[in-house]
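A single chain, nothing else alongside it, follows as structure tokens in the form predicted on its own.
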Amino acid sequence: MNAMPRLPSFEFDDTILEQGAEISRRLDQLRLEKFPPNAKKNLRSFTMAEVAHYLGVSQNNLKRLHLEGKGPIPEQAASGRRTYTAEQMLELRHFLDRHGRTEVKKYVPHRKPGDKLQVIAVVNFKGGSGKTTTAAHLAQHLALTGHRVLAIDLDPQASLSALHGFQPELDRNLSLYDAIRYDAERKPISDVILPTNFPGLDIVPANLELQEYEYDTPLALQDKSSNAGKQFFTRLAKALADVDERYDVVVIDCPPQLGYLTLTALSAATSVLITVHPQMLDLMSMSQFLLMLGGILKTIKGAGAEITLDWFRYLITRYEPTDIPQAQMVGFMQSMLAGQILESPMLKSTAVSDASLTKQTLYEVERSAFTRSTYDRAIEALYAVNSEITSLIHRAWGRA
């Protein structure tokens, strides 16, 4: 019997470096094709129905304003269909707030004096729970509904950054690491904030350098000449203090691991959102995550950390109501975590996954790109989840 030929030898490190560079080049090529001429993401216009929905007014009210020549002028297609850009939607919001008939100004939901900055940490120990998708859609929903939002990508894999059009290995953007590092090269967080294609939404993108914080912090903890390491959990909160007046809400996409980055984010948070997929293995993983997190938080609280939350909730993600084992798992979780689970789950949808194939969210794609029932089902679930979270934010400010 002839011997099988041996596999050719290769250098693993050289091979993966070459493949990584080629993947990056192809992704950049796709980005240029999708967002010409400068590979920067733009944002579609919104229909009259969508604008009325996000502003909380009737379509008839919008039509009346347009006919009276008030507010921005929408673009009108040959078919008569009117659309507004996101910038115009924001302009309309401020117009309505100035000229609304009600005593209470409700169209621009910015913080009022005495309202503290809301910092939401979106966490999970296990990848694939929908954490980044949740953070992206939440930040964009808040911006579309008139809030001033800062998204922070704390995951060195930079998925949240990619959804907003950034490719870290090519764009060479700074990350939060530059605002919380321990040496003299630390910069103010305002230097690392970038605008997105959504008016009212800025981002601190991620890159691989974020991982350095996980190595630097243990060394800083051992440095007896400085107290910086022992107070590592205060670094993000101190950085955010410099831009406190610029934003209403900060949404942090934490890495899927319980390291110093996650602990620093949780120490700065005013609320925590834990995403969980209703499967037994995911629930087991979350159990371990909660036990580890609780133990570590007690330790850093003993070192002086102040962790005071306005609220925390579990969000069921990628839920299929017709899947009986999933429905049973949700019932099992509700029996243990009643009061902490959001009433609205995020349904599993091909619309969300298909949009992400082109590095977009559901808010960025046209309804016509999908089967209408598929799109409507997904956008309704998304709106229910994000509205429930928005309500929790407003309740923390003492609003109805």
Ligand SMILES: Nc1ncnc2c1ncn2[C@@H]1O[C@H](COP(=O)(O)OP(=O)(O)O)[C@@H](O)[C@H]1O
The other form holds:
Amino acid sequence: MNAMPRLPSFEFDDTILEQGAEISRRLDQLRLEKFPPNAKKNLRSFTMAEVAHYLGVSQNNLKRLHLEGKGPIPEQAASGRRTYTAEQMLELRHFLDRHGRTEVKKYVPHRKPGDKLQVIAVVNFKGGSGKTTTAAHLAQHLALTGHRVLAIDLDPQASLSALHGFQPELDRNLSLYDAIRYDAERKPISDVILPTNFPGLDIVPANLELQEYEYDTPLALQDKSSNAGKQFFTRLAKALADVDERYDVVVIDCPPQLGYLTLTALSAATSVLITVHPQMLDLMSMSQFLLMLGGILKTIKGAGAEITLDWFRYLITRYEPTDIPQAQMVGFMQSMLAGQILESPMLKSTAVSDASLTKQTLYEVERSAFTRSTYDRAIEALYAVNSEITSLIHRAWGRA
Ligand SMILES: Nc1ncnc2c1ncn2[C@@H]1O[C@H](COP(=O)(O)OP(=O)(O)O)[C@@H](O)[C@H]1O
Ligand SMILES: [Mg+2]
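Please give the other form, namely the form predicted together with this ligand, since only the form predicted on its own has been shown so far.
Now the full complex is given, and it begins with the chain already shown.
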């Protein structure tokens, strides 16, 4: 019998170094072709029905305004269909507040003097629990409903940035690291904020350098000559104080780990959203996350951190109500966490995952690109989730 030839020998480290470099080079090439550097993302325009929906006015009211020649002039397609740009939607809000019959300015929902900047941290250390999808759609919903929003991408993998058209490998953007680093290179946060394709929504993009914060902080903690490390958890809140006046809401997409970045975000937060996919393994992982996080928070509280939240909620993500085990998990969660789970779960939808393939959100894709019922079901679920969160934000400001 012939002996099988032995497997060829190889050096693991050299091989993965070569393969890593090759994959990265080819991906860069692919990306350059598909998404040229600093390619500006556009935003589609919005139908009368959508505008009426987001503004909370009737379509008839909108039509009347238009016929009377008031407010911004919508674009009219050959089919007769009228659409407004997102900028025009904002203009309409200001117009309606200026010309409203009452003194109540309800169309521009900016916070009033004394209302605290809302900082929402989206967390869970499980990757794939829907943090980035939730953060992106929440930030964009808030912008479309007239709020001034800052999204912060705290995940070195930069998925939230990618969804907004920023590619750290090609665009060489700064990140939050530049605004919270410990050395003399630190810059004001306004230097790392960029506009997005959504009017009213700015972003602090991420890049791999964010990871440095995880290495710098333990070193800074040991530094006897300075208190900066021991107060690491104050760094984001302090950075944000510089731009407090510019925004109503900050949405932070946290990395899928319980490191210093996440703890710093949580210490700056006024509220927390924990995303969870309703499956046994995810729930087990979440319970570990809660136990670890609770423990660490106790420790940093001992070091002087103040964590006072206006609210915190669990959000069920990628939910398939017809999947019996998932429905049972939701029931199980409700029996323990009632009151703390957002009433509306985010449904699993191919509209969401397909949009993400082209680095888009549901607000960016055209409804006509999907089966109507698919798109409508997803956008309705999203609207229910985001409206619930918006009302928590408004309640924190003392609004009904
Ligand atoms: N509601 C949803 N329906 C379908 N796919 C979803 C939904 N939410 C998220 N996904 C997909 O699941 C994957 C993980 O979601 P993501 O938001 O990136 O999670 P995380 O940020 O927690 O790692 C992504 O590919 C995303 O497109
Ligand atoms: Mg993510």
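These numbers were taken from a predicted model, which means no experiment stands behind them. Numbering follows the first chain given and starts at 1. The term rigid core refers to the most C-alpha atoms you can superpose between the two forms while keeping them within 1.5 Å.
Engineer: If the core is used for the superposition, what shift in Å does the C-alpha of I16 show between these two forms?
Structural biologist: Displacement of the alpha carbon, after core fit: 6.0 Å.
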